[in-house]
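We begin with a single chain expressed as structure tokens, specifically the form predicted alone.
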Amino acid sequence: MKYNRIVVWFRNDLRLSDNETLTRAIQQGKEIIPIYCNDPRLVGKTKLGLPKTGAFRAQFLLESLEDLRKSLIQLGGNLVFLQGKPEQVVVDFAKQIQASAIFFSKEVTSEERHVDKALEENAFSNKIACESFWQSTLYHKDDLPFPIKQTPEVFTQFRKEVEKQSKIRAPFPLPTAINYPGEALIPDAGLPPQWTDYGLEKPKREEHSWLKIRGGESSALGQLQSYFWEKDLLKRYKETRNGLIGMDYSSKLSSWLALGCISPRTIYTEVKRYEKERIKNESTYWLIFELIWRDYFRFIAKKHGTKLFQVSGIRNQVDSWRRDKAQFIRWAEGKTGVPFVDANMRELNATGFMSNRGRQIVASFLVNDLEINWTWGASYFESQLVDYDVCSNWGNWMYVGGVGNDPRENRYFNILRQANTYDRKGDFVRLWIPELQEIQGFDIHQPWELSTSDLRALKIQLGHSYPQAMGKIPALEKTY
């Protein structure tokens, strides 16, 4: 064995299967001590005063940690919980138990990389080795056909090159046992983070919410089994992925991917098995296509560094955004007076989730109709989304803001056309905006087109029971 005792620091890799960090530690260490460090900076405030980790994401994280600890215990291990800045407390803990090395997964964005560098320097000064592993993407960074700094600025070029020239590595197998030193060395493994650590209250589930997900690797693998095999839905993924209501219109794997409860390679391997045993079509490829998009944003983030979070983006464009906090709050609370926008925002606030189509619509409205600083929207999503992924979130918002990777100039979404395509009967709006639910059919998307007498008959008064629309909404026939 190379090391006598290894601390395995879990971060956004809260799983046992296809976990290279854990696998390499088991191969190289006589004793393994898995840990999770609750970094107080992750529960602080954004520049807008929003909690960095909102209630729904916090709940998903706590569930994932609980599941990880149970899985480790079943293998003869445990999960030790630490509190504080990892670059200090992880090294202090390793020094206290006389560990030879610290193993952890690599991250790509600036805050996490600063932590990594500080931890490695601190560990080195205490004669503790550090080894880190890249395992957040479908394609390993060492297998790309170009250096990171030469990652193409257009996704299609990136996709074609990696598909043609790179191979996807096989997942690492599930460990069968962990040699954990036990209570003799670690009498108290500590408690997982509590709600009080986040300054939050446990969220209440909306009665009419269809979203049913629970954090953890066990749930992630259960969802994979359900969506692919039990319900046999993968074969229709491309046709249904722009849906709005229910668990079945998309895979819903993004939340587990975000915390690393499941790896993209595990999903890819299962898609390939499905193609072999059931059917191979455009839909099965499209799920892989989305995983490649996720890779792309991560490599772009590594290439451009802090530009990802700057209002000028990676294009270094001049800042000309409005900073109207009152209008931003109306957008965030789902009170813009534009039903399709408001319904999506209310779903986000009530569940921590929003469909892919909904995200594009509300982002376009904030940026193109209200002309409000795109980074405000990105920051709000960071706080609220259960499936918040730093690279995908900020990469997508840069795209909408016109300062990211986008060969097209026109990124505008006509709200009524989107509504007509994806919610023609108004069922989604009716679900989340009860004050308008008596309006029948498509009219629910444009209540301002109804006469005062018609609205009065339905007990609706625009500006009172439901807000007046913000800005001028393009008519349905004026599509883009």
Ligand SMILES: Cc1cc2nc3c(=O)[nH]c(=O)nc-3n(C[C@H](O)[C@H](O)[C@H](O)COP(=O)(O)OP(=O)(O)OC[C@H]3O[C@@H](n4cnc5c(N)ncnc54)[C@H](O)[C@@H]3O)c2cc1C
The other form holds:
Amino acid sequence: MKYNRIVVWFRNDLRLSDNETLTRAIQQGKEIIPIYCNDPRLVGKTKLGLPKTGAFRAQFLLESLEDLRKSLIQLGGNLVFLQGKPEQVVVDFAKQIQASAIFFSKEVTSEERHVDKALEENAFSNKIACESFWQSTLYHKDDLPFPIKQTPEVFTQFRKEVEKQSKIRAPFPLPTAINYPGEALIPDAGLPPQWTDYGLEKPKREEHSWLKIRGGESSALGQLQSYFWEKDLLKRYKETRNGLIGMDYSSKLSSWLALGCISPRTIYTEVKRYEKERIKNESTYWLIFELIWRDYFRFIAKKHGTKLFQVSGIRNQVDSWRRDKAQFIRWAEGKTGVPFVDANMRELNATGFMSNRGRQIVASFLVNDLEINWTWGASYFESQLVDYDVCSNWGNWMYVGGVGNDPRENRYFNILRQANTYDRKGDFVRLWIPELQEIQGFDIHQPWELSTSDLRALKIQLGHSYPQAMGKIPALEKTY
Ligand SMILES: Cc1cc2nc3c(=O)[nH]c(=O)nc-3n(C[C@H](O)[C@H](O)[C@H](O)COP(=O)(O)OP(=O)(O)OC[C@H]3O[C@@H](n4cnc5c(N)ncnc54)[C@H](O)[C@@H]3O)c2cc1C
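May I ask for the structure of the form predicted together with the ligand now, the form predicted alone having been displayed?
Next comes the full complex, this chain leading.
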């Protein structure tokens, strides 16, 4: 054994299976002490003054920690909870229990990397070793066919190169036991973070929220089982993935991936098994394709550092964005008067989730129609999304905002054309905007086209019961 006692610091890797950090610690340490540190900086405010961790994500995190603790206890271990800045309190704790090493997973973006560096320096000066592991991507960083600094700027090129030249590593197996020193050494394992730490109210389950997800590795594996095997939905994923309503149009794995309750390699391995045992088609490939998008934003974030969060983006574009707070608030609250945008924003506010199609539409509306600073949109999503992932969120926003590396210049989404393709009968809007419910068919997407008498008959008064549309919405070419 290389070390006597190892502290395993869990971060965004809240799982036991395919967890290299934990596996290596078990291999190299006589005793293992798994910990989670509740960093006060994660419950602060964004630049817009919004909570960094919104209520839905906070709930998902608390559930995930509960699940992780239970699983560790089943292996003979526990999860010790600390409170404070990890670079300080994790090292203090390691010192106090005379651990010889701290193991943790590497993060990608600047704030987290500063923490890593500070923790390593503090540990070093206390003669405690640190070992960190890269484990959030499908393709391991060390297996890329190019140095990170030369990561291709264009997704297709990135994808083709990794698909051709890199291999995806097999997941690490689930550990069978943990040699935890127990109460003699750690009489008080502490309490998980509480709602009061976040200064938030526990969210009410929205009655027509279909997002039935619970944080934790057990439910992540349950969702995989359900989506792939029980409901057999993977074989149609490519056709359904642009859906808007229900649990079944896409995998809904993003929230678990964001906190590391499941690894992309575990999902990949399961796709391969499904391809062998059920069917291999474009849909099965497409889920992997989307996971490669996720990787791409991670490596791009690593390559470009803090540029990811700057309004000028990777392209160093001139900042000509508008900063109209009143309009931004209308967008955020789902009161733009453009029903397809509002329905998506209301879904986000009520459930913490929005479909990929919806995210693209509302983001395009904010940056292209309202010309409002794209970083405000990214910041709002950061606060609200249950599946918030720093690289995927800021990377996608940069992309829609045209300050990323997308070679296609025009990323404008014509709202009515999108509505006509993805919500032709208006069912999605009808679900989230009750005040327009009585409007039949596609007309619900453009109430401004109805005559005053029609609106009166439906008891709708634009500007009163539902807002007048902001900006000029390009008309839909008559194809429907
Ligand atoms: C403006 C904007 C912001 C976004 N913010 C986030 C975010 O904070 N966190 C997040 O996980 N995804 C984000 N996405 C990507 C995508 O919308 C979500 O991953 C997806 O909707 C989650 O649902 P799902 O798990 O059912 O996805 P599925 O369609 O089942 O896809 C499977 C997995 O592939 C990955 N994936 C799919 N699409 C993308 C994509 N465009 N970029 C990166 N990864 C992708 C996700 O991990 C997802 O869970 C954002 C997209 C946009 C346009």
